[in-house]
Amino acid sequence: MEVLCSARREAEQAEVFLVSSPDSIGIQFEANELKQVQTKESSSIALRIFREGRIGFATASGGGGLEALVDMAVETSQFGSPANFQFPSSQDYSEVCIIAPEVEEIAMERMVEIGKELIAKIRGHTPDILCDVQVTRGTSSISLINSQGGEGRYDSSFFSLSLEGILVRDTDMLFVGDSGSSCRPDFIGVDDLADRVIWQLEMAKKKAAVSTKLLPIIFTPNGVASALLSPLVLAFNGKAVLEGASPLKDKLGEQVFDKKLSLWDDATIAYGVGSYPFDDEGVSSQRLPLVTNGVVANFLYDLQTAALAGTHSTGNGQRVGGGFPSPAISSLILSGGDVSFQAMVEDMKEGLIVEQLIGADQGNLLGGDFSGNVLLGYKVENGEIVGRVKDTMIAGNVYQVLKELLGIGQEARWVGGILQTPPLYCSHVSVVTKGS
């Protein structure tokens, strides 16, 4: 490759990363009506070099200006961090199924039909609801080559479907919604997504009040994602561990969570939108245990962070928009348990089900704190869901909440394509209501 040859004349080591999305289509409905049909192509190239022991980096969109790219990388190397690692040499990568040819065969007209079908199903239950729907499909290609002989290429596909609904009655506003993402379109059923939203609407028909106190809470899979995911992802990031910012920094091998809880990152899951045969630095993907029966097992590392920490990359070096690599999750899996969702509800004398939390990212995430307004949640009394709660906030700490769980649900499912989780039944979380 021309840019690699040019870079090698200026640097001790070099790496070229290419990403392109030749065919991406997005369909958007707003307030039940088709608003936008968008097609786009994109490509970018990133160059990373080691020059005089320091890292230089440059990126550009499109395919032109390659000499300028090399010059920019050389210039930034003067101020770059010391290069503490080597680029990976040639290796064999395991095959990961992440491309479905049928994605490209889905016509734009069919995507519009899917959006209309979903809205029709929801409005068949609640005629006056306003639905925003997005249907997206596309493919992308990743290529990587470096001066140490490392080289790889793969294609992936994606299909996503999401719905957000709002129901306004007088001064009351009800928000519902769900989504799904996969490399295969048949993994996301319109009926399944509609059924989950209709269940939310059914549970929210009546209103119920809670008072300010500590209450047991069931986090649905959506609730787990909105309340607990961000502090957990930060805690296992090798960079936060290296900098001493993670509460888990000295906890490797120690039991921090409930013994029933196991958590892992897995970039090898077939048709997962977060899966890949190798990460954005050319390191092989793997299934990486993070928590095993409550014990902290590993952290997520890229090449540079691993070198500084005196360990090896875990294959979690990822780039946002072709940018500089940093440690990140691929697909996070929380193990399922042995309790049904219904059994959790029936076990509650008084409690709360949290479906969606907003503002949870505003607390001290590094400390594991979460707090926010319950956008969608239901009151449980004597083992039955009695209605939707309003003007309610919850607050807690992820390490305290996950230290002693009352139960882990059997019904694990994907949320947002990168988290698979069952419902979690937590013993006591602080609940605050307006006016109490």
Given for the second form:
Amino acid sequence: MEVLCSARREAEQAEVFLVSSPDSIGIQFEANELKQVQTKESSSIALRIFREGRIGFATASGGGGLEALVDMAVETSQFGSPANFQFPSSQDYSEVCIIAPEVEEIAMERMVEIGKELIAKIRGHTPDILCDVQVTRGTSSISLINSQGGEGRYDSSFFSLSLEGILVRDTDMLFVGDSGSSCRPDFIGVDDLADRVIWQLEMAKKKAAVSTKLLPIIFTPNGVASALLSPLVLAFNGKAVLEGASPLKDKLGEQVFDKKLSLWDDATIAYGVGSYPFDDEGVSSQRLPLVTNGVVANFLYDLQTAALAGTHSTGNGQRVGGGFPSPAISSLILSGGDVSFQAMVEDMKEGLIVEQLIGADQGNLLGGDFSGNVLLGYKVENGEIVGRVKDTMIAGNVYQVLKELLGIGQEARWVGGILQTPPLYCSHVSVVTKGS
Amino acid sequence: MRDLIADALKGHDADYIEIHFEESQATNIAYRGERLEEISRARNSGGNVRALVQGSWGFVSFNRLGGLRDKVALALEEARLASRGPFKLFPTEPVVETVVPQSEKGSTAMPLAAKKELLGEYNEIILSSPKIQSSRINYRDAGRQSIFANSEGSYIEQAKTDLTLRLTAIAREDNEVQQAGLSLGGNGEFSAVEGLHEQAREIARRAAALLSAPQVKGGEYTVILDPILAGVFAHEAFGHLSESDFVYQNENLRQIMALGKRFGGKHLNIVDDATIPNLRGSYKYDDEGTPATKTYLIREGILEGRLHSRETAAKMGERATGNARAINYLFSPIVRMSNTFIEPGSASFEAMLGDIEEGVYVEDWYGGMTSLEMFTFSAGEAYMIRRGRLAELLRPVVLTGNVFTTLQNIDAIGNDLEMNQGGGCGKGGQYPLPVSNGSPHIRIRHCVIGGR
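May I ask for the structure of the form predicted together with the partner chain now, the form predicted alone having been displayed?
Full assembly next; the chain just shown is listed first.
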């Protein structure tokens, strides 16, 4: 590690983090046809130093930046925040299953076939739908080494499949879609994905009218991800807690959510695309309860935030987009409940099922607010799904909506590879629609 | 470099090949509350090859230039896997040019100490205001030098700098948390982020005022949008619909978006123009080497044009507009906006307010999103309008609607065009792309506002 050696000449402590993805392959279908096949090769290096008690940070990719890396880190350290923690020393990391060697054996031709099969299934149900499909696979290697003797390396693989379908009739547009990601290609089924999209198409066949009022809402797993996830993730971030901006800052050990609700962050789940043996700072990964039976149990920390808060890193230090380490979720798991989706629907006299919101991430997320236009959602009348709603907006606050749930579904599933959640049945959400 | 690229492009059996190579340098500074959370620098370099064979594309991106000819061969091999109908790209004249923008006080050349000091001043102002719990300051400047070459003989070198700053004040009282912010940007001149002390004070005041502001009752209102939010509306609600890659292969959408169709009143003109000097979305050539243009999307209420890459233009029998852009070498160019705005009309703000019995005035933005037909966008600041006057401050609101009816419902367009350079646009996993948008004040009848 040359970089580490030359950094050590300038600094008290140093850490080098390397990511390389030798060849990720992506197959893109546009409007049912194969448009582009691509391969991406990338690698990057990040250097963090403690120099005269302050943190410096620089990154580089490609050939250009390597020589300058140490200089840039030294330059930024003049203004950096005080180094208030130590880089972790040598330790044994438990193994987490995140590599499936067969990923590399999937030929481009096979990936093309998978895309074609998926589109054929959807068009078998709705011939005039236009589908954009992406099939992606790849591997990446992470290595980390620091001046305190800490060292680690792991390889991971990923496979993902996503479909977005659009059906236009006159000026009416219907958007359907789903996606899945895993380290193991056999965990992502073409049939499962097709079945879910076909269900959406079936439910959306008719249109239904809804009026402006408070209504119960069932958020499907996709709906939970699209409406409720962002404000929650923000509130459990140790940084937001430390600065007092999180509404949960004084709530550790308190009942904030419904007793039926349990939520944890789990970086050890086998073949989860968010899993890792150690985080991007070399801290061991774990299964961390965030909410246990409605009680706030933990927040997410990286090394620096933990030191400031007087606690330990939870192994959630991640370099999102290759940047400075910061607390972030690995995989979030929301525990399943005891009500079937069908029973929830039957329980509703009048209500909505929400699959996808647009614009949900725009409001006062830090305060827990969510609101957005229902891109895909269905009206329920007297226990039956009667059709798709349009021109409809919902608004609420996660702390109010999740305080008392009408029910938690039995059918938990993965959404986008980083959230596993059942459907949630919520009461009294504001629904606003045009012309009423 | 030029010889290396020319050599790699020679003698392949492809309809078209292009090579991009770029180097970039970035500085990030972030405050979170009192703490300087991040100060970092980055240097990146990399490139890609894109090849068209028999109507389909192969794309190879890389960090290291070595073996460029093999990378071209791989892109060709990938393209041959696909099987779309062959087509000819919209023809563009080969260009050989070096574009170096003039800079007075370039942000990338400013000393780190000066940047940190200025941001620290803004942060201090926000944090010392009443009821403020925390703050966020996010600054980034990035210089990018790119080379574009294609098998038709083009070789274009361009340099561009992009600068963004977001200031956020977070107020708290009991369990109530509210925030207010300011987003700015520029084409690299450091002056774009100087002298914001009064604005910093103002957002802190506004965040604190929101703590006691009421939530609007959801429903339909007559709404006046300030130039910033109206610009977001032009971008989100209409701009994305003008991006031809959404339309070109969808027969139904092509009918909805048929040129010559009426979309709004005679007062409505919406333009995308990458040729305006010194805006964030400005450039001389797009990432396919097509010269930038000014495109009327709507003129006098009638759909007149749309944004194209060389592929979408060819497939729709229209002219390439120079709107194929990629955020960096890891991505293919796709159809994107540049500087998008509603042209000014003749109404004064006072006249628009004057005849509203009850309505909502919305300013500033958190963001916006669209699914072609439906859009939502969020205002950072909102006031009730009662009997022709601005009344009480409201909690931030989200507006939503159907683009087709909403454009028809614009019944007044102001005379006070302003361009907004904050934020960035996301599409197809490519975020944030430097763009700007703008508008004068506009008034919309029957607009849905979400609330509780």
